[in-house]
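One chain comes next, on its own, written out as structure tokens in the form predicted alone.
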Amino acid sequence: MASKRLVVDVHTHLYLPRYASLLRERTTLPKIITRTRDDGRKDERLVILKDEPSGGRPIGPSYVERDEKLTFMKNHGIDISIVSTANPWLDFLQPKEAHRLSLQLSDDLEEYCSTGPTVTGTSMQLYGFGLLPIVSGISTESLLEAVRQISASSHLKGLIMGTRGVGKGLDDEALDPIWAAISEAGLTVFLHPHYGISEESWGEKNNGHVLPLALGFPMETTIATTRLILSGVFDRFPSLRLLLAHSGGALPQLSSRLASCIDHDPIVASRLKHDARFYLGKLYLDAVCYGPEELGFVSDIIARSNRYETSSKNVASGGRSSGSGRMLFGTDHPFFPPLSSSERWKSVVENLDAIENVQGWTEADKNGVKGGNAISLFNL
């Protein structure tokens, strides 16, 4: 694809019809419930977190139907979307059912994307992240089969994954064969939060889901990614491509503190080939929910990573511009919709404005974050 000015949304979700039907059948969380409004009309609500305000979030066609996704894209100038099943994925299922459904949903997603419209030539408007049935008790062979299916699918560019792993977290060495297979296949892992952190942290005052979503989700991503770094997974699998939701949470801000703590722990330090700050340059980050100052800061942190390679003789960072190459645009659609159907979604407008106003980024850098980086990463 010649143009590098296309807008590509790498953080956009859906619930495929097969998955939505499963949620409607369930009586425990997660589930879709039907409520009768005061005017007698029926509406569906999705309940995925404990104590959801107002009995869950209203859902409609935008959560399921492809035409709604395409309309949203058209209305907001988005050329390509890489769609993924939203949390909680398959984490609530038993291994056998999770394995079976993962294969079916990857097939469903391949059809969803491959039968959609094109942008130019043979390039599609829709691509996807498949599902890995990464639940406690699942066999390695079942996970490898899911990876092979995603790899063989023309329009699936990677997989979305939560942070729990197969019972002991993503840093469990039992997952090494999976990381190896993902790396060899050239797939990208989109790491996305769901569980947050301990509920006791939020206190007794009713703040809805502001604290769990604004702080809990990013901290969950921060902890999971840090555990991966400390486990040495990026040394064992240097070609592993990991895309973090929400710009990596607090990891960029805490990376020097992390490195200092590792220096004072010889057991942990002995596991790693490089300073912890080096590994931030191995990550890809979406640009969801950040202003220009935060995006610029994160870009600086990525850019300086080359200074922390063990054999590096660099004393200067690569500069804010070079750090932009690992950042990608996302919207988190269809979550957090506007109050009026005529309004533009803030998750699009504010994120694009943030990208546009980062000091020190060239027009080429901004176009890269909006779409060019994703085009290169996913070979679109």
Given for the second form:
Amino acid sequence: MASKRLVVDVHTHLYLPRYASLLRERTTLPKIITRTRDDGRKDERLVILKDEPSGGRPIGPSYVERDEKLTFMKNHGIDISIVSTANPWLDFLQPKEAHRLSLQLSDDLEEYCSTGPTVTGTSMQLYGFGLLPIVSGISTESLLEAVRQISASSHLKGLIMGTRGVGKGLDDEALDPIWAAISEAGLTVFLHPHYGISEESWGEKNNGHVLPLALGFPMETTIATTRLILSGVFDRFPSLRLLLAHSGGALPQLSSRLASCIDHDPIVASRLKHDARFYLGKLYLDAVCYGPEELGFVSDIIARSNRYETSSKNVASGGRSSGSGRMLFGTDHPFFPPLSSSERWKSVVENLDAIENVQGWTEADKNGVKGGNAISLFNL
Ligand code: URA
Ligand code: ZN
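The structure above corresponds to the form predicted alone; please provide the structure of the form predicted together with uracil (URA).
Entire complex below, previous chain first.
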């Protein structure tokens, strides 16, 4: 399969029917509410963010129905999708329910992926990222059981995870057995934001969802990944595979500043085996940043990490190879639909065009980001 030029979407979401039913039953966040419009028609809305503007976002079959996902894939030339439950996963549940649902939802997702596409005339394939019951108070054994189940599911290639961990974030040593099990199983962690940053930053103007989604989400990913780097997780688990949503947020732009702050901090300076910039080359990043200049910049920053492979800081050697090999196309479907109906979504076309137009990327780089890198990483 690797010789064909396939397009693979690694950032594409759903709410499985079991999860959507749970959200419909709830009266507190997160929830799905039904509104009756002026014309009498019913309208479901997804309310998952704190202080969600406009009473939530419209939610339709594209969030739940597999045929909708496949039609979307067909309309955008996507051959393979690695589908993940959308935020906020199981974060709001008590440990017992989170544990039970994580196992059921990973089973549901395996079935969703393995029972075959139903759009005629196509050979599209579905894979998935499972879920861990990663909530406060959960036992390590319950988390390990969920890792084992995902690992035993042939269509699940990793797991999607938020940034809260078991209550103290992802730099919590309590998660070490989980990182060990995930690494050992060869699974990839898709790190995805949900909480953003304090809403006080957004002021009083009604800017819709723009500030939390454009800035809050990527900053959350930036902070969580930086804390992971600072905690030495990548020194303890060098084979841990982490895929960052939204091209790693601001981390590429801030990585030299981070390295400098570490070097000048007496508490942290000698903690890590490598210069902070080294760890960026250990990450995988989706290519969901909507512009060719940003993609080119991020790949240059990843490529630069090979200059920092030794523990002596600022080793200024090493060739300039493209970091595109660690970047993977994504759509964030079904979020960001066009405001007026259109078969091809602007949010997707922009990301595909961005890949095509990165200065200095070869055809091989572009094909890698569109699909080849995912095929290798996930052994598809
Ligand atoms: N993309 C997501 O994955 N989740 C959101 O809530 C919004 C955009
Ligand atoms: Zn997403």
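Residue numbers count along the first chain shown, from 1. Definition used throughout: the rigid core is the maximal C-alpha set that superposes within 1.5 Å between two forms. Predicted model only: the values in this text are computed from it and were never measured.
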- Task: Could you tell me whether the Cα atom of residue 34 shifts by at least 2 Å between these two forms after core superposition?
- Result: no
